[in-house]
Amino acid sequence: MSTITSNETWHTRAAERTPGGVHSNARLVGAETVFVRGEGPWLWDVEGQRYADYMLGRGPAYLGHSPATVLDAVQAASVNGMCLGHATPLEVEATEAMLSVIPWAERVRFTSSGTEAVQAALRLARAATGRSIVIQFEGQYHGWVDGVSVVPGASAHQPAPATKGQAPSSYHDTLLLPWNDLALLEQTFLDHSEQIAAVIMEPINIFGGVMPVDGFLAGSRLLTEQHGALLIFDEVVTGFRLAPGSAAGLLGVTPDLATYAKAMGSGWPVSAVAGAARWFDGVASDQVRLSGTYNGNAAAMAAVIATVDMTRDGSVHRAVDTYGRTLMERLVVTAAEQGVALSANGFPSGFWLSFDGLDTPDSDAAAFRLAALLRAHHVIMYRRTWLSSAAHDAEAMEFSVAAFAAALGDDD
């Protein structure tokens, strides 16, 4: 066990061996702080400093860090072998657990990351329709691989690569539209109807801080049905966080396929694509290839089963919502006391702050600056989004509100 207790030393050592000192570009912001432990709603860095955590690993730690029940289940399952390379009872039980809280779905295929689950959903849609084009929306995230990692291009509908190193051919079959513009979506279907395999969307863009406008989800559902395309909900963030299982029930719109990860596994790397049985035609016969060495591994399956068992009755979600709603209210009041007008939007388990009176870019910039100030006061969040967990309690609340007040004072 290392005796080094300096963030700077660890970060320097890491940066000499891996780009930016981290193994995901999403972690570049804040990489200078190196964490050694997470428990409940708290994180500790190598210097022993404690932080209230509202990032939660960017979503997985819905039950808090290191939940004992899930840890016990994973340990018990792992001793019999992690990857057996064949079907296991754990896979069956995890599938049944998933379907028990996603009543509109009939089939599940487990994968290992949200990006993989999205790629599986797109392959299923293209196989089912015999078409190639997929419609995405600006500001939404469906993974880092070529084809879905895009930003608006120079001409209407046509995307540009989000990063260097992407092959132009990889996003040739991607159309990128503004979010919440149903009329434009309809026109795009009229222009490309016989070519569109699917429309993929985050039904609620929690990390982007945007809700769907009234009628957009239902209108998208109707358009895909009319034109023979599939509707895919990317619920990697919203799934198991807004409700037990799918958030689709809250929204009143049922997709053809949906992807899940993050809160589904309480911190273990696991994801899934779920949907009606007919969309999976061809997978069992290997005409549609969906593979992965680590898919269905013992630890992941045990984590899914334990998470569903702990949350299926909704009581955990109600408790998280109570905490999150109180936090939203107290942050807004605390800001008002310092003469800052804020709005808290979204859901109690995943909300974002906006600065009243500022246009969206300026509000976002102010919120990102506030997030940096909060980190200095030992409260961590992702961009401008606050995620609540089942482990957040009264101590975390008071600590967080006090830090928020201090951070606002620093921004004067």
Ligand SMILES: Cc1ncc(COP(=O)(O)O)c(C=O)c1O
Given for the second form:
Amino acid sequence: MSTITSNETWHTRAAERTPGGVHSNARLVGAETVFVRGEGPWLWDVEGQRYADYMLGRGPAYLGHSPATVLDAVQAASVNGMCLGHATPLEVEATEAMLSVIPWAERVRFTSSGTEAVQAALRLARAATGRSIVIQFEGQYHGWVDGVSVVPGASAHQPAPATKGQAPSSYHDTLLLPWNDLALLEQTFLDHSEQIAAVIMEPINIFGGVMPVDGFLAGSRLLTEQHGALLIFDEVVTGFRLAPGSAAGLLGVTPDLATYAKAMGSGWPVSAVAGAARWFDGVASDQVRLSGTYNGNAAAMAAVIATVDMTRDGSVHRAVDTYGRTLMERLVVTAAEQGVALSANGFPSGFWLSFDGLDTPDSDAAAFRLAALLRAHHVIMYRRTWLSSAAHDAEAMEFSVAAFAAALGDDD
Ligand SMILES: Cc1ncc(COP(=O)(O)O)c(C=O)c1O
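Return the structure block for the form predicted in complex with this ligand; the form predicted on its own was the one displayed.
Shown next: the complete complex, the earlier chain at its head.
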């Protein structure tokens, strides 16, 4: 490790060889601070400054950074070879662990990132239905791959690409609808009779921050059933965070397939698609191909097993929720003391702030400005969302509330 200790030096060095100095465009904001260590609820930059972290790597560090139990399990598993390229007992045990906390599912395929799990789920849905069109919702994110990477276009039938570099053919079969509009979803099914393979949604969009209205999830379930399409829950963020395993139980609606990543591996790169056995027909015979060199690698599997073991009984989730609920309340009260009307919506382990009292989409400029001010006071959150972990404690709470009060004071 070099002894250079300036953020600026490291960032300059990074940006000379890597576009923006970061390896994911989601990290372009804040790229000028370079981090060297994460432990529990804290991050340290190369200058030795400590930050309370509510971004948690955008979700994975549900147990806090560097959780000792998971780290030990990963180290023990890794010495026997990382990528054996064959079936392993670790894969079997990780699969069984997953299914023990996703009671509605019968099959699991591991992948390595959320994007890959989504791609796998869409392929399974298209294979099972023999149809092409996939419906998704505005303001939701399912990864950076071309087919799902769309923004509103001229009409619901013509989504626009989210980025340069996408061939129009890649999102030709993607329809992008407004969230929470059940009547439009029904009409879209009628307009595209027997062409729709799946509806994919983040049932709770933690980073976008718009709750489903009453009946939207259940209505989507009914419509997909009626029209022979699959309902896919993208639980890459909600899974293992809102509940041990699947959040679907909490929401009272069971999808056909769901994707998982982030919190399920406590920071080690792992993801999965899970669902009923019949949706995986054709995979074992190689008619439906799902591949990946790193799928099921030893570190990932050990991380999943250790994470499920630690969280299965729900006590970790109850503790995280208690912390998050207290934080929600204290941030709202702190804001009120300064004459700022603020609401905290969502779930304690992943909530978001609104300045207008409404549960509005994440274009809330005031919340974004606050995130920048908070960073100056050494608190990190992402967009307008606060993620809590099992490692957040009384010290982190007092530090964060004081920083929040100071940041609001700066916003005059
Ligand atoms: C809901 C959701 N789905 C999919 C993804 C893509 O996951 P990854 O970045 O691991 O490819 C993300 C990433 O943030 C996500 O939030």
